[in-house]
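The form predicted alone is given below as one chain in structure tokens.
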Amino acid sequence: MRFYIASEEDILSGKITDIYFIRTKKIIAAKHLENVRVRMEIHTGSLPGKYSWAVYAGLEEALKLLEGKPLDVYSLPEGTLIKDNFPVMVIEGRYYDICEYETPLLGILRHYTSVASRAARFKRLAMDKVILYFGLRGAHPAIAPMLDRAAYIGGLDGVSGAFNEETIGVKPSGTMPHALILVFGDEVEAWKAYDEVVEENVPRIALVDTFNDERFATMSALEALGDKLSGVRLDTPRSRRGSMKSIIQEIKWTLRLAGREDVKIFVSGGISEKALKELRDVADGFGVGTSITYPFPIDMSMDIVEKEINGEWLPYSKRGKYPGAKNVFRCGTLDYEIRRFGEQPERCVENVMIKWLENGQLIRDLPAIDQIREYVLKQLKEVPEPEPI
């Protein structure tokens, strides 16, 4: 028996790769075509249906994977939102060098801006409401990080795993389980256990959905609780009752009654876009997991766009490509020019095509993660928001 993942050595070394790639260096060897230099475009496809910009993420891991190798690297900043259709990175070199890289490459940065992108469009709908990431459970784990990682940073405001302070330096977030309820057999016995043995600086927030009625047994955690209690969870959007947010009104309904309005209400299991914008009214947060785990692909496609022929750059690609490599301008939120290397732009000044590496050596500081997080929440706040899938 064995775990079916691929270790970070052999990602580094071009070992995950698609065998057609290997059968192609070994050509280029063979044949002394190793000297050939190319620029090669990484750009986006048509976005999914209802999607009018998506979260371009995943760039410090690209950046890993290809640093120490002969190549220049551009990029647009990670978290930067982008369109369809659109240029987000130009590599530099021997198309030797960066051959049996696209396979990995293309999957960092597609699942990454894939999962980003919906975790931002479900932000982008709640904007002043609390959104966790719970979704960890719906992947294999040796992903994990990267999922919580994508999902922080497509604007969420906690993620799940319990790792997080490791990777990525965030306190992870979360409430109870319904196993530690059905263990106790009681809820108030499990509640009182959890604010006994829990670190006092972890809101006590119960789940209140186990055994009986949602409103009865948020009193009853407000009665075991008291002050301590910062809010409640309801795991059941598709209840029995028929409408989730004829639920939490009630609930509110009672806990202003009771002199409790400071009272939470979190909502998780199963919310879509289309539930989230129904209950965000009512509901102080939510708990999102496999819309984000599984998102809609964010197509992306890598090229040959230019070929130095005796020391001179010249557009070259395959049919239904645009030649030339690309700088992109922007004038604002989703607004861009984009222009050939080298070409001035017409209306917008800042080039947000910037170089990450030369010659394998990064040569900037990366963002920290909650740099670009915020990054994208400010650009969100100059977006419509989505139509709700």
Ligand code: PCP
Contents of the next structure:
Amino acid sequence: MRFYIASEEDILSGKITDIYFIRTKKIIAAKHLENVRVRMEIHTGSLPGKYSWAVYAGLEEALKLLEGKPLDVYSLPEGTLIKDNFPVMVIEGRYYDICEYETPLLGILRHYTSVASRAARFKRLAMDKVILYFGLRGAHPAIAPMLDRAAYIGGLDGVSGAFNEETIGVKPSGTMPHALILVFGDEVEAWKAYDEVVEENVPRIALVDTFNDERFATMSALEALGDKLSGVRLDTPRSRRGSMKSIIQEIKWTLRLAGREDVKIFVSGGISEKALKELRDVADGFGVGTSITYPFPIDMSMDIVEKEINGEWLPYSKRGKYPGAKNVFRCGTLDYEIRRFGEQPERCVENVMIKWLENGQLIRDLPAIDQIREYVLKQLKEVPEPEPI
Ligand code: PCP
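For the form predicted in complex with the ligand instead of the form predicted alone, what are the coordinates?
Once more the chain from above appears, this time first in line as the rest of the complex follows.
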């Protein structure tokens, strides 16, 4: 192998799993238990420390994984805000047909949900500011489209992957690297070349921290690009930062005196939730990478919760798990009532545990990425701001 990555075919065939599932299937076949039918539930465990909600993501890929298999699949819509110990998916069918998919299914949902949730926390801390995801250089390139998709679903305003239009259908966003300026050896020449060569519809955002003081570089960029300058980016190295807020305030003051309050100020490099909260009143936008690429993990597990015995579904689970497949009724954002399949809710009406696959066939349209993102943003407006980490 040149790259140690699984192919789509390997994943779909169930090959990318844990060995104990392969052995379990062998035993089930040897003892003629293939027809044991179960309902399996995927639910969250405890959420990370300061999280009071998470963004459920990865459903589209999970459904692609299970499509065509003799299974019924129920799930919350992608982008739904969830809590701890919360059911997100129910899969009904022969355990024999589900078994080896537990590993890739949980892998998809946990990774997507962890990234989307972290992205959503950043967005919730600065709803009216632009937040871009610059984190691809922190992960294996094989999953770059997945990371950009998860971050965008989480409500971010842009993602940097150059391939995004053809993979996830999102126009990529970005500014310029320090390398461009170093190649020219001169900031003004580099900014001018960028303006000359790059497509007109791309905003002219000059990187202003390479050689000189950020305020003076901003003024040079203004002089070089005039009306075309739409913003500046400060990726000031941490070792030189001092008070980033003061630097931004000084730039803003100077821009105002020059009659250019419209020039936006973007900050990137090591932006944590706390840093974003500290700078959100002065900066117009942020580029966030590592914190989203390496988010706090959202725990999920998959368990048998019902078994079909003589044609009847009976609640059945290991100790420590709530038996019974569950519907999730919603009264409002994060206000839910959980009931066993067939039970009536007392307060809430809207059942968000929706059937997506019937005997492996997709029975409803999958929402477009922008619809999922809008759904997340709508809910984020209704939850309190998270305590920054
Ligand atoms: C910035 C920084 C990180 C990116 C943003 C994300 O990139 O150096 O690589 O930061 P984070 O992971 O700390 O959140 P650029 O300034 O474009 O990097 P370069 O020096 O290559 O120009």
